[in-house]
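Okay, so here's just one chain, in structure tokens, the form predicted on its own.
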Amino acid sequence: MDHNHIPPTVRRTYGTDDLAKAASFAGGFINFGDWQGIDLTAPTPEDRVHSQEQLYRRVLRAFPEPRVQLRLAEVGCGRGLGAALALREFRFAAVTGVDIHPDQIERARAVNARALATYPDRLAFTLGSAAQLPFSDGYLDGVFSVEAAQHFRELTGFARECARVLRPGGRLVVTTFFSAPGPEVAERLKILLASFADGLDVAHPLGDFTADLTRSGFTDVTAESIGTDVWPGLDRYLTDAVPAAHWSRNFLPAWRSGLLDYHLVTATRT
């Protein structure tokens, strides 16, 4: 995989920043978290990795028993953690962790060195794209994704890359926040929040790429909304952990104008 072909933002971002360092982010996951049943009265960092671990087996459990017989990868892996619950706590046969940044997966790798100790043959982190999996056709039982969508210049080539490495049968989760349509919708997002003013994320309509998906062979596709799960109790956690003046603030009321919302997307491979 060329590093040269990442976008600068996500280059800086997912590198030298190392975002699962930032205020916003607690434990090494990046995501922003599905709060349901955690206090939010004085949410605390290990409030903060639950939720995160809480968003992980939301996706996880979209895939069908038994799950002990699926091969997995996830698609913007990160520093791999969930791929490693995915693996520790339902007992997949194999998970893979792919991430367009190398510095990601040498983080993943150095993470989960134990991980990968113990599962040789279960657990492995390796570069590629969402346009560009590395693996042959048919060869996964399922293919998830955890808030990195956003990042993805297109989702046209990633549901159909998907399409191409699924087994016919075989389940595709992704989770990440959607934009509404309409080009006006990604100008006040731009506007609102500075990671899609300088291109870190990129405003996808949820219509788009649902449509993408069953034109590329997918059928019983789904989409549901968790944004009731995820912003309050983001912002909640956010008004402790980074100034009031902060962007980032401003994922509540995008979600609450309709601008954006967070969803949980399924189909299955024909």
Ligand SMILES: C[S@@+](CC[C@H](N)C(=O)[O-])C[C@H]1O[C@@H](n2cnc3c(N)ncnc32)[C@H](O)[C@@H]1O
Given for the second form:
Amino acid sequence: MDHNHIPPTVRRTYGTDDLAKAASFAGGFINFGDWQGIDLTAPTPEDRVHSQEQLYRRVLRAFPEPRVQLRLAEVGCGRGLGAALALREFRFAAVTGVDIHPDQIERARAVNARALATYPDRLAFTLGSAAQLPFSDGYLDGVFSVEAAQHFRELTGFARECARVLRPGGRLVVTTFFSAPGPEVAERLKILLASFADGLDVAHPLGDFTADLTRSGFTDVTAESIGTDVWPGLDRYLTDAVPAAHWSRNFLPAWRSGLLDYHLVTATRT
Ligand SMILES: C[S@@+](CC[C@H](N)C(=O)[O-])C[C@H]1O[C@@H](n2cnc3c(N)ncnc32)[C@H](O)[C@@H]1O
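Provide the structure of the form predicted in complex with this ligand, given the form predicted on its own shown above.
The next block holds the full complex; its first chain is the one shown before.
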């Protein structure tokens, strides 16, 4: 199997289409955001950026203090703004952003040129796949991933790779949307959401991923639903940013009808 194969819709979305430029996002981040505490009366692009930064902060707070000694990797780093935030605000020893798309790695290096020059030994961006992480066994103290795992074709190999590259006691923090269990859920998501229909997103049941983690050598596996902080805020922003009939407005009803939810998953390498 070619672990570095990029599915066609992933290649297009983060290549020529450059999703970061879509009206649903802002500031170079590409995630749905944590809207906690943000006034939803008339959210601005600055609020949108803030929501995306807040999602990163929520993930990064899940790494234990003292953080200054921790060597981390982010899987699916996009333009690398979250990896740079991790270094700047949380003062980790080092952060390497990994992405499967060469255009994203190129953008991450360009966007963060100053930070890369300032911290040449502490910030890096490298091409790599969730199915084959570019690190030796036990090299990392932590791995995180923000709204990327829904693109991975399968999560069993990702769980195994995270277990391989983490040292004993190392921590994994993953946030994105996972599907509910059940045979018809994936089909219903394809009807509601174009990203599932065209193969950009894959329906991964949450319970399958947490079971994969346990089987791969993780303990203290937790999954917190954070949907109330994500979906209503995102949908309020989309109300002004995209046409009313745009398929992305269906995330909110999909969540309300229990087909998917946004989760924060944490686990510790045994
Ligand atoms: C929605 S973007 C999120 C980017 C960033 N985490 C953020 O929040 O701004 C998902 C990213 O995951 C990357 N990606 C997709 N499949 C991947 C895989 N199998 N391995 C590594 N990265 C992948 C994409 O190229 C894209 O840059």
